[in-house]
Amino acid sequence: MSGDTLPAGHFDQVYQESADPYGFSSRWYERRKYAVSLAMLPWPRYRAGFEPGCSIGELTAQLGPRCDTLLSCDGAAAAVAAAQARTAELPSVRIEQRTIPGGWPDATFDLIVLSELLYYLSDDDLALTVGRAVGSLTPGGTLLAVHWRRPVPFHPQTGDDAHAAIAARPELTLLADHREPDFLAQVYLRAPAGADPGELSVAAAEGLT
């Protein structure tokens, strides 16, 4: 599968038709996926997080309490407004309207979350987005990627395609891998290629052997 990045107008239309078009706030599938995703994060707290493609902010609201600061963004104005309302009581969270990859912020983060985003991108934009994520991730930082695995006819990529692009980056070391027929969730750390994940584990960080 490959094609052009889905245009911003596609998502504007989607959110005009429904305030929660993907069922993020109503489906058990989504709530369970968020729980799995959050449980996979190796550290209890992060200095600075970035979550592009935040939609209406369901995951954002759960990430916020684990970050000193969290920047989340979406290209659709209606989604941004909903996410801002949902996180209004979380002062560490900032929601902005940005499109990816062009609107990638000029900043560094020790947590980047790419959730249900990358399969909307063309081959070139996928490569550019992954490259900017790697470049923005601090040494030892965490990259969490979570994507639907089943093919969607109008998506330029599958979820597996998107994760293959991440796995190809030598700067990243795979720490955790959770896969089901429906979704794939992986955690990577910004570490040298070939690093032993055992030396980067949560247990090792707390002196457990």
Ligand SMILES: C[S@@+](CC[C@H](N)C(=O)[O-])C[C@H]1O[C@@H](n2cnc3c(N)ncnc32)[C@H](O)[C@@H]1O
Given for the second form:
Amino acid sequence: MSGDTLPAGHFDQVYQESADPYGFSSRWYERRKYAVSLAMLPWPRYRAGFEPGCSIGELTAQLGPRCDTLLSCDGAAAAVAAAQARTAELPSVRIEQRTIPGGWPDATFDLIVLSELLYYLSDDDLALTVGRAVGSLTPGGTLLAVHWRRPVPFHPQTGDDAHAAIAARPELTLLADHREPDFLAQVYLRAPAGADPGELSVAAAEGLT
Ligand SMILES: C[S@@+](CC[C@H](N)C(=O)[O-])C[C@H]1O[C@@H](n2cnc3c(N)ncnc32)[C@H](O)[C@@H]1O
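Based on the form predicted alone presented above, generate the structure block for the form predicted together with this ligand.
Let us now look at the entire complex, which starts with that chain.
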């Protein structure tokens, strides 16, 4: 599959038709997927997180308490407003209107979450976005990617295509890999200089070997 990046107007229309068009706040499927995603994060806390494509802020509200600061963004104004309201009581969370990859922030993060976003991007925008993610991850930083696997006719990529683009980056080491027929969730670490990728382990970080 390939094609153009879905335009902002597509998502504006989606949010005009429904306040929660993907059922993020109502579906057990989504609640369970968030629980799987959060459990896969290797560290209890992060200094600075970035979550592009945050929609109405359901995952954001669960990531916020794990981060000293969390910048989340969405291209759709209605989603940004909903996410701001959803996270209003979380002082560590900032929600901005930004479109990826052009609006990728000039900052570094030790956590980047790409959840249900990359399959909307063209081949070029996917490559740019993965490149920006790798470039703004601090050494040892965590990249969590989670995507629906079943083909959607109007998406330029499948979820598996998107994850293949991440897997191709030599700077990243796969730490955790959860796959089922519906979705793929993977955690990559930007390996610190000189690290043996085979030695990256949550247990080893606490001296448990
Ligand atoms: C399926 S929702 C994902 C929500 C959230 N990440 C989650 O997993 O719960 C996709 C969101 O990405 C936003 N989006 C799509 N393409 C985007 C882009 N190029 N830049 C920023 N946001 C985008 C849409 O507006 C939509 O709110």
